[in-house]
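Have a look below at one chain only, the form predicted alone, in structure tokens format.
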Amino acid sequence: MRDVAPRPVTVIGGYLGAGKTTLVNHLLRHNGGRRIAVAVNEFGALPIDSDLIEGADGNVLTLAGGCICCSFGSDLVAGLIDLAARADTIDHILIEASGVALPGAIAQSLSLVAGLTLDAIVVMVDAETIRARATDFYMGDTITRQLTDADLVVINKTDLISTEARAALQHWLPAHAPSARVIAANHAVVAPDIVLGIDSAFVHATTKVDHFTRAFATESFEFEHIVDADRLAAGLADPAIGLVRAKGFARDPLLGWVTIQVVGQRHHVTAAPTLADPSGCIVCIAHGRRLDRTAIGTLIAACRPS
């Protein structure tokens, strides 16, 4: 299938010390063949691991694996326009927000740049400090707004707190990040398909498992019948299903072939090129819970137009 989709952009937010930089370097090291562009305000603000840097030319660092790091100075939109012009050499863009930035505002700026689309807002928090920081006189409002913007919240450094404290934090977070799925990590090690989205190359695979997904369940569902794509996407985003990500292709009775993408509770359906394979396919990822094949299969069947 020819790739005609706009380049996806993931905004990584969170306060200073939560682990954003560690996550970015982890994703660059384990990009799964994706050519990632990292957009930063200035190179000093994001210390890319030195062994990943292959060269420098003006405001661009050339990184291993076909990745780049681009400094946009004070003009994010101009930097994104430059990256959009490089679309043929980029698969995914990461924006690492400053500790005081609101990732939702950054995401809104994407509407000003043709050829880019928001994939997800990922907010990192420190398991030891998030609850205290959220009530801080100076930073509390910013941190709570960061959480409100999130599609995914990564609780980092969970190895530094007790089992009881972890359970209390898992109970506390949903009220402060009502639209997000919450996942736990140590040393910012998260499966790339969770942060960057499911790789299109694996949409028709039966499973995709790597050493980052031990806490995750990943399965695919194939179906030959047409479906109400909007209804299916909304159903997959329902918290009761418990998915952190879903992506796939389906035939809609009105729209024809479409791409369905789900992250957290946000979902969207976009036009897709006609596939030679008549089967639709959805890849689903769950975290910290069993992936309920029966419930998802029932949902897909229920979305078949009567």
Contents of the next structure:
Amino acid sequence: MRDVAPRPVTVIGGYLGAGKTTLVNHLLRHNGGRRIAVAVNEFGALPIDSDLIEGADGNVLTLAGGCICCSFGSDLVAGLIDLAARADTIDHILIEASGVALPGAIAQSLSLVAGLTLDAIVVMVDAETIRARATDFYMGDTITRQLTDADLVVINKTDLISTEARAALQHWLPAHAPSARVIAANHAVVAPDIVLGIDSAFVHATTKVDHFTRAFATESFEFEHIVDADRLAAGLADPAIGLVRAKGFARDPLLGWVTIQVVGQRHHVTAAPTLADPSGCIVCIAHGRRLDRTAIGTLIAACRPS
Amino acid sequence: MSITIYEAGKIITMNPSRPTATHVAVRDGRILGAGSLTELTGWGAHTLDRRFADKILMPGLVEGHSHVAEGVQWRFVYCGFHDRTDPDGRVWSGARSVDAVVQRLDEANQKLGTTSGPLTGWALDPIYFDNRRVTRHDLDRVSTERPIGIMHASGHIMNVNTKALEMAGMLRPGVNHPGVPLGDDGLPLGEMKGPDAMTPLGPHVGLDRGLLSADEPGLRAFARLCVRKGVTTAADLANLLPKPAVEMMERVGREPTFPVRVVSLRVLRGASPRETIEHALALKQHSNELMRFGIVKIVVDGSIQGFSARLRWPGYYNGAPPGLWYVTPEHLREALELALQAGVQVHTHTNGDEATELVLDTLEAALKKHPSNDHRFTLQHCQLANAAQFRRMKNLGMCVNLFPNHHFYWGDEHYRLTVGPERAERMNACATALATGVPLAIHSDAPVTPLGPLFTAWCAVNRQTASGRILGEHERIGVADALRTITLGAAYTLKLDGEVGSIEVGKRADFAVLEDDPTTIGGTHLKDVRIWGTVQGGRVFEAATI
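Can I get the form predicted together with the partner chain as well, since the one above is the form predicted alone?
Below, the chain from earlier opens the complete complex, with every other chain and molecule after it.
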């Protein structure tokens, strides 16, 4: 068997018109060198902007930048098995769920396919219609189940609602998406590192601010001591710290070098190759307010095994 | 242009102006008339065929909802609890315990000898083994070398052995899925529930999804089974109908000895509503006498026993979440509006009453925009509809095709677990449909339950569960109504009632040839009526030699 690290999978859920397809195209345009495979329910209404399409090979569209798009019809798992088989040509998988799909159920299906790992469930909501949808006679419970599953909720089309309505929505959402961090966007323009995870190359680089991440506060933390990695990951995912994303490398007394990843309240620790640089480093991203450097520094220090 | 006049012990015509006859005259595969020999000789020179002189003829039976894949299943080892007849006429006795299932697979494995390849079974139903879970360890008793898989009767669960799990890369810790129960060792037990969990295993145990659609041998086997069950027209309810399949069906349908008319519906899947409606319209041009295309099927929700049917308040009896939507209301609306505009008929799969309500609401709105006097859009399964919904169906011009076989196979489970006593007794409300005037068909959904309209009629007449409980006496229907439902009733839902469904002048010479009279044998024995074979388009097919 090939020795390939599991490929991260982002599930993008949300109802019709919320902007899932727009987000997918945005991420393809700004993939930051990631070779993204997009898995879509069907080709019926073509989900990829035509200028990104370079060719077609059976049920696979080849896209700019080494990306591809496949339709899985009604058989998601078969599509994922096909994608896992070509993992060496892919860095990241995006699943664009259908409007009625429960993204949490899709995430559970990932464990059926060796070589894939869930990175995050991102649910897009239409700022104008989400509250009405959530009480719709037929679709209400499907919409609220989608929100419940989310690690990250992107409120899209915020330019179409008033400031008051936006504030009300910000107040309403946490009760319906209790596991999620909520961010706002227009035209589904969201920093790729927020949706897809922080690129490893940036963890050790100087703090990175591109034009998409301006709305976010990004800080990196270096530390030379070993840490209890599980404890640190869980601490960074605590809603009280309020991070949208975090990623870093650290030395754990039992596990050795590990990668720590956090998205909203979801966090995981996986084995990492030994690093030349002996110090640990974590990049943290928070939304819309200053990062609490002190709280994070205290947390890192507290995770030093006694 | 020769005329054959068949003499029969009795001809049940379904034509109210002459409900029975002794003779039927056939020319060019169509009926010149049913009546007395004297009346029919007026048509001119004829041959009198007396081979049915001691038989009962009734209109060829119409199965309004089945899948040609029934013909494919019989390549596999039958593991069902109840006795069942295969296309060759062999009656497979039921396997009444897990040990019996293992023994049957063991025999099949011995026959395979040293040849490679998987061993595949089907129709397992552990409900009848007190829901004892079948595990990979049970199947490992048959073989640890050969991958083994068994599909459950419901089609929603599969059991596999250790070898199959290994080959699929699933014999590993870390599988975390509600459809994959784990053993104490953290490894999958080999029971794979739901389409997602089954998909990785299917190709390794001979149950690839693609393979289960209609291939040519499967279509031929299905047709032979139809002859055995007196069926001359059968609907194939969910086919993607790719070009090679359509060409194969057209070709087979033109063969002079192919014995059944197949109405194959294009399912809305993998394409937009517009593309699907356009495909159905284009396919209509490929229809011939025996292969009919042009209807669209839309799956709206899941199944009741899988807890994925959309139920209205108060939901499932055991408190399970209210099911899953398989289509958005927006796509459903688009599809129904386009279909009404294009004159394409739509059949919708709705098991739960909320899914049914969505179709009623959506069609009501669509009909205001695109009025249609005779659309005959049909609710398929529609098992939980209440009286108010039947009244709406009537007002909107809809048909319904109910699923009484569920009462026999899963009625006890519906009573105890899924929907509870009151709704279990109301399920598949055939009597309400008839009283309300909704055009009614009843079906088997073969291979989910066995093909056999007379058995389905027995289910509708008796509503008896496998344990013997009568589930909803009030919704039982009479034998005459049941017989009309499995002929003219089903034909009406396929817009074929002008061609088939009764024995009268001008219609196709499609007959079910019976040894017993279903109108006198008694409702409790309807399923025991012996079937000699069929006449299809004037061609005689004997079950014993098919």
